[in-house]
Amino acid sequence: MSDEQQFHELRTQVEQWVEGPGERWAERIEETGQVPEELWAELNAQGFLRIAAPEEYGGRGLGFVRWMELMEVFSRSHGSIRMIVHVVNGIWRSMDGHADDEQRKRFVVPSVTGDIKIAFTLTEPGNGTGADITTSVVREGDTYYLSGRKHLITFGVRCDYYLLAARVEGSTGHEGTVALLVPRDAPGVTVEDTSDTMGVRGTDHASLAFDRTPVPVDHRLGAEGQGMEVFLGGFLTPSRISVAMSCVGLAQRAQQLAVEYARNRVTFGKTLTQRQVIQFMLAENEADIEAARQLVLHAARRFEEGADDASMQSSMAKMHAVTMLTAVTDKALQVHGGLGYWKSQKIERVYRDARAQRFEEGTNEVQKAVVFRELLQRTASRTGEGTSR
């Protein structure tokens, strides 16, 4: 069987699951506000949580561009289902580049096989999500003692470890930053469940406090000073592309629901699809979705190739896809008229879930700052000028 045939079969498997069991899970999540462990187990049993990981780690070994094609399909499902698949299929990548052989056996491979859950733990309540972090560690012998706060941490309640960014006390900027794997049940860890969100219901989020929490030094990935490399390079670039593709998938779902509704809704003797204003809205949506899809796939190819503009491309893709998703879901809801505002309509959940994409992996304002910085550097390198202004 060719690689193309194998991928076609895998895509068909994902589509059938999303349209069947995935929809039933979505209804259950919305009813209960919970994502049960049975759903995690089912996703793992289907092999959906290790599609992008290397075969030697127990994964499927699918290339990044192909993986993004599947992410679009998964993103037509419930936001929490998409979140699980997105994070688990990506967090191994963040660790792998800086892990030693022992850490791969203890953390990376078990995260791929589903034996442990690891939560990406960067954002702080009083800072941004970069080198301004203040959560700090003091080293005493072979142990770091961790103190500080984190919030908006996805899977922060149910995880086994936090992949956490901190800095050696007294350091500034990137210097002294560390990436640590902190056990969820370590002494001095306080977890507050903050899962009551507008959309993406059921994905547990947490606020965390650490009070001299002991973390073995051998739980550090890379060297001191490389913490931001683990987070910004190892995870955020591909993750932004993945979130951008999730915008495409969710927009496609909104468009599907709008077309179905417009075909069946009759006003004054005509279906909505016979009315030009609705035709134009749906045509604009289709063009906007396709434009975003192609930009995201281009960014995915640049990342897969190891291109030096991959970070810039990821931010452009995420920025554009979020803007597209906002417009598409707004029009899709409008097609439904007043009925779209009711929870009985699937578009209502899609509309709420879409709002979360506007801050996941950085707001559009952050993406614009990244793109402009890269643009200025590239312009300066071509003209031979400095970048300081």
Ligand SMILES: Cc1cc2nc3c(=O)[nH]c(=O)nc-3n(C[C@H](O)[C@H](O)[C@H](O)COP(=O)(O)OP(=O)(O)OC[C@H]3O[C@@H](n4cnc5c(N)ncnc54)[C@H](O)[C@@H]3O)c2cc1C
The other form holds:
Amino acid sequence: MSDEQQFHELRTQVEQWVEGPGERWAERIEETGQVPEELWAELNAQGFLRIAAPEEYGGRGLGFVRWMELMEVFSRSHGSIRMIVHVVNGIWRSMDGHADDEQRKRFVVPSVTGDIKIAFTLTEPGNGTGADITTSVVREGDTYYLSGRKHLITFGVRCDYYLLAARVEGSTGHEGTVALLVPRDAPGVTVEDTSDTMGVRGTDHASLAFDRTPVPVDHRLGAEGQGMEVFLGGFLTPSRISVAMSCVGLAQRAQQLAVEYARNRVTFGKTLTQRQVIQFMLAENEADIEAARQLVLHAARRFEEGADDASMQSSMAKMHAVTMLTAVTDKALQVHGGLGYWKSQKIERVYRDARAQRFEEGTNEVQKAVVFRELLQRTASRTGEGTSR
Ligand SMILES: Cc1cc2nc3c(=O)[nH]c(=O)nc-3n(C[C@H](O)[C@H](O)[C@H](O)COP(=O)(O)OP(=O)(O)OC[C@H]3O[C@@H](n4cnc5c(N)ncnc54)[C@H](O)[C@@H]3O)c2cc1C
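Got the form predicted alone; could you also share the form predicted together with this ligand?
Now the complete complex, all chains and molecules, led by this one.
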């Protein structure tokens, strides 16, 4: 069977799962507020958690652009299903570039095969996200002792390891930052379950405190000083593109629900689809979704080609896709009238899930700062500014 046929089969498998079992899971998650282990097991058994990883790690080794085409489909599903598929298919990438062979065997490969769950643990309550972190380690022999706090950590309750950013005590900025794999059950770890969120219901989130938690030095990825590279380096570009594609898929779902509703709702003797104002809303949504989709696919191609503007493209795609999703879900809910505000309507959940996308992989304010910084560098190098000094 050709690669094209194999991809077509996989895409059909994903579509059928999302529209069938995925929808039933969505209802169950909303009813119970829980994502059970059973759902993780089902996603793993379907092979959905290892699509993007290389074959030698037990993954399917799908090319990035093709993977994004599937991410689009998964994102039409419940926010928690999208979250699991996005994170597990991406986290190996952040570790792989800095792992040695032993760490690859212990952490990277088991994360692909579903034997361990890893939570991406960066954000802190007391300071900015990035080189501003204050969670710190002190080294004594072959052990780091970790102290500090983290919050908003997805899978922070159920994970096996925290892939955690800290700094060597006394260092500042990027200098002295470390990326550590911290066992969930290590001494001195306090986990507070903070899963009660507006949307993406059922996904567990945690606030964490570390009090001289011992972490073996061989759980450090890369060197001291490379911590931020693990978190914000090569991994961030594909992850931003994946979040941007998540916005496209979720917007498609909102639009699908709005069109269905508009076809059936009759006011003053006419269906909503016969009202020009509704037609215009739906037409605008369609154009906005397609424009964002093409920008995201362009960023995905640039990443796959190893182009030097891939990082900037990923930020532009995420900025644009998130703004599009906000507008599309707002109009889709408006088409539903007041009923759209009720939990009985699927659009209500889609609207709530959509709001989370404005934080994941950095807010739009941060994306704009990234784009502007690169814009300035590019215009400076074109005019020779900065190179002659
Ligand atoms: C559902 C969900 C899941 C998450 N999962 C994880 C996770 O698994 N792991 C993890 O580490 N984090 C996670 N986060 C946290 C997320 O990455 C952060 O919320 C996001 O990066 C913003 O950081 P903050 O919340 O600290 O906001 P703040 O930094 O407090 O920002 C508040 C506001 O000020 C703006 N702002 C802040 N600094 C600047 C600046 N320098 N210039 C201009 N504007 C600025 C921001 O854009 C924002 O609008 C999650 C968040 C959500 C909502």
